[in-house]
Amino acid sequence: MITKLDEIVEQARHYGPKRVAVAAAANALVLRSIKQAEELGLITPLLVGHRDEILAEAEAVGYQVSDDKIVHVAMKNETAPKAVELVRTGKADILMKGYLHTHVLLHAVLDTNAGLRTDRLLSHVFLMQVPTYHKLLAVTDAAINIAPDLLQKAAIIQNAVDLMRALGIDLPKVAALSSVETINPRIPSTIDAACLHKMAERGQINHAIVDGPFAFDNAISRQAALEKGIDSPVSGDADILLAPDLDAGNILSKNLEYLASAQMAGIVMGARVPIVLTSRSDPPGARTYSLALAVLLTQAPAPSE
């Protein structure tokens, strides 16, 4: 079982290098992380963007880019469709968001005729190494699904479970978060959490222990849970935190990153290939970890049904 992000990098090096199509690659932060991942033997990049802009940004970070690694497009709005095309046609194994907005990349991914969609819901997972927690912690969904309904939450959980199983966790523990730990019909997320718990018990969510509702303290601290009369195998030992909506997930993950010094990787699950998706402000290390995770996922078994 993998317990550190650096362990993901080390394991992924055994499977690399994988070909990565980078949409809108002409950015110093993006290219610095690509350079690092390439030097580690994780990837072979295909840098999609304007050739002159890519070369200028690469020179600024001391990255010598050969011409065969650049896929020239004249306009920035062409970068996402072109990167998706490279993956769809088998010229790349992984898709990566460069310096562009998430919705622009996902629009190309979800294109009915030219995208990478499957019958599964797309969802985002932040895999976080938090200094004050005893193992890797997944937070989902903080980037794609704004206000998921019950069935979408079940699909979001399944995607995160498949990711954690690829890291060697056979039966991930999922905490369905809310603002309180009791079921309250006035707070829809508590009803969803209770239903998700029962769905997992009845095999509608595979290979996971799901419990909730949990307030955040009860999910990560067994002592806090016991003080409130909650005795659950998930409390204090959660592998996955299911956010009630995108706002909560995004705030939680960025709080952990900026106030708790968490390191993170960001990945989109549910498409034909892993999609590396981090914030445009994230440091190169986050992108390198994300690329390593994507490489590891290319070796994972087929998703759970």
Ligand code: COD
Contents of the next structure:
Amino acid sequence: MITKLDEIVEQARHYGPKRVAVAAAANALVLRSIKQAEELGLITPLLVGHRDEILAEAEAVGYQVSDDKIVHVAMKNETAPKAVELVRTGKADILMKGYLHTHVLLHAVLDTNAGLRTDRLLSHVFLMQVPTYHKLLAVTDAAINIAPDLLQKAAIIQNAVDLMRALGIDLPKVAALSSVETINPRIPSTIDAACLHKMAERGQINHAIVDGPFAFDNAISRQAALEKGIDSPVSGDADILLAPDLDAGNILSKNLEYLASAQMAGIVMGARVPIVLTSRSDPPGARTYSLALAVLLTQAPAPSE
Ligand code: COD
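Okay, that is the form predicted on its own; can I get the form predicted together with the named molecule now?
What follows is the entire complex, opening with the chain shown before.
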């Protein structure tokens, strides 16, 4: 079982290098992280963008890019469809967002004819190493699904469960978060959380213990839960935190990163291949961890039904 992000890098190095199509690669920050991951033996990049711009940005970070690693497109709006095409046609194993907006890449991925859709929901998972928590913690969905309904939440959980199982956690514990731990019909996330608990019991979510609703404190602290009269195997030992919506997930993950010094990897699950969505504000470590996680996932068994 993997308990640290560095272990993901170590393990992924055994499976690398994997071919990564980078959409809009002409950016120093992006290229620096690609260079680092390549030096670690994790990846071989296919840098999609304008050749001259890629070479100029690469030079700025001391990265010698050979011509066979550049896939030239003249216009920035061609980069996402081209990178997706490289994956679809088997020329790349992983897709990575370079210097472009998340929704632009996601639209190319979701394109019905030319994209990378499967019959599953696409969702994002942040895998966080928080110094004050005893194991890796997945936070989902902080980047894709804006206001998921009940069935989408079940699919988001299943994607995160598949990720944790790929890391060796056979029966991950999932806390469905809300602002309170009792059901209040005026707070819809409490109803969803209770339904998700029952759905897991009835086999509508597989390979996971799901409980909720939890306020954040009683998901993370067994003591806090017991004080509220909650005795759940998930309290204080959650592997996955399901956020009620995108805003909550995003605020939670950034809060852990900036105020609790968490390190993190981020990955999109549910497409034909793992997708790395990095943001401009991500530290280089997060990009390496995310690429390593993507490499590891290329080896994962088929997702749960
Ligand atoms: N998984 C699978 N299919 C999807 C998903 C998904 N998560 N989302 C939409 N689809 C399919 C729909 O079924 C439909 O067939 C088609 O895609 C278009 O659906 P729309 O019109 O509902 O979706 P869009 O195109 O408006 O938006 C989809 C996005 C994922 C781009 C959108 O949800 C979005 O912008 N999310 C936030 C992305 C973002 O900015 N994140 C940054 C925060 S860090």
